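Here's a solo chain for you in structure tokens, the form predicted on its own.
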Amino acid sequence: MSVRILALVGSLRAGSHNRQLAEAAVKLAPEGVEIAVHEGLAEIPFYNEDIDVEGTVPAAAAQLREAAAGADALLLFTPEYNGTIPAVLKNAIDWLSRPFGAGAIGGKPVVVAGTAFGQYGGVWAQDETRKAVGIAGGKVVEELKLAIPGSVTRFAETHPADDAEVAEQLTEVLNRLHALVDGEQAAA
């Protein structure tokens, strides 16, 4: 059975190292795993209950919800902005958390990974992302973590997929997430 993973990237920058890390995940996905990097987070308006009305939900938000609903798991890539989660990723989580108690990520395994310039690789942002997605109803996979420090220098001339250590670590995360989802599907 194929496993579908939706990847969300918390950076909108064209040369984002987290975008490159998501691209590496697509390239390194094990057999039987399809990873789709969601485009369009920049088009989603800030969450507002006044516009989250059935039949009039903004198209970009509805597309995000549909993509998450069709996924077996989510893989969130986050940089660290001022010690925390970027607004675009938090906004996506907010949209996915609704309707309350029945959001598109309810009960789905979610892994948070990323890279940042600092010496800890964005662990504060990753911790905040895990907290937000857990409250939003996602099933955070706490034992799967990947924080890559020094992104600006480490990936100045090397794509994450071509960094042997990063490729090995990311492959391990993907293999373990695949096994987890496979196990859940077999038990269902």
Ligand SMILES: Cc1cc2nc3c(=O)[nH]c(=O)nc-3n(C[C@H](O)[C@H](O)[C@H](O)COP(=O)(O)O)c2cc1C
Contents of the next structure:
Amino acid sequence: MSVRILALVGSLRAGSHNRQLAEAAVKLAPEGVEIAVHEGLAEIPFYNEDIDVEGTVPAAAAQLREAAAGADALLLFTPEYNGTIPAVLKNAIDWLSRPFGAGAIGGKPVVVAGTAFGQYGGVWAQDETRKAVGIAGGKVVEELKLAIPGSVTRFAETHPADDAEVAEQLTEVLNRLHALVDGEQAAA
Ligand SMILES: Cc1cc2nc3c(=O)[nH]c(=O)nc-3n(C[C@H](O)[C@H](O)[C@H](O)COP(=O)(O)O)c2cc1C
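Could I have the structure of this protein in the form predicted together with the named molecule, to go alongside the form predicted on its own above?
Full complex below, order starting with the chain above.
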């Protein structure tokens, strides 16, 4: 049975290096793993309990919940904005965290990775993302991490999929996530 992974990207810009990392993951996905990069995070309004009511949930938020519910695991690629998680990704996590106790991210393995310009590759943002995901009910995969520094220069001319070191590290993350989900499915 194939493992379905939903990738979310915490940057909206067309030339995003985190989006490129997500594209690299799609390309490098091991056999038996399907990775879909979710589109439409920009269309989701800021989380608001007043509209998170049956009949008024925005379509883009409902689509995100549906995509997460249909996935076996999530892979979040995020830059760091001012030392923390970009609002677009936090908003997606907030929508996935509700209904309380039954959010679409609940119990799903979630790996957080990404690239940022700073020398640590956005580890603050990644740590904040892991914290939020865990509180939202996701099962943070703490042992799988990938933070690539120097995004703007490293990937100026080279797509992450064509960067041998990055491709190797990303492949390792994907293989280990595959094994983890396979193991969980076998035990279920
Ligand atoms: C508003 C803003 C804040 C940023 N803050 C940080 C930061 O705190 N740490 C860091 O390493 N890079 C920071 N950067 C640089 C980003 O990490 C870098 O531009 C990254 O490539 C953006 O991700 P993207 O290529 O996926 O769009 C910031 C960029 C922006 C636009």
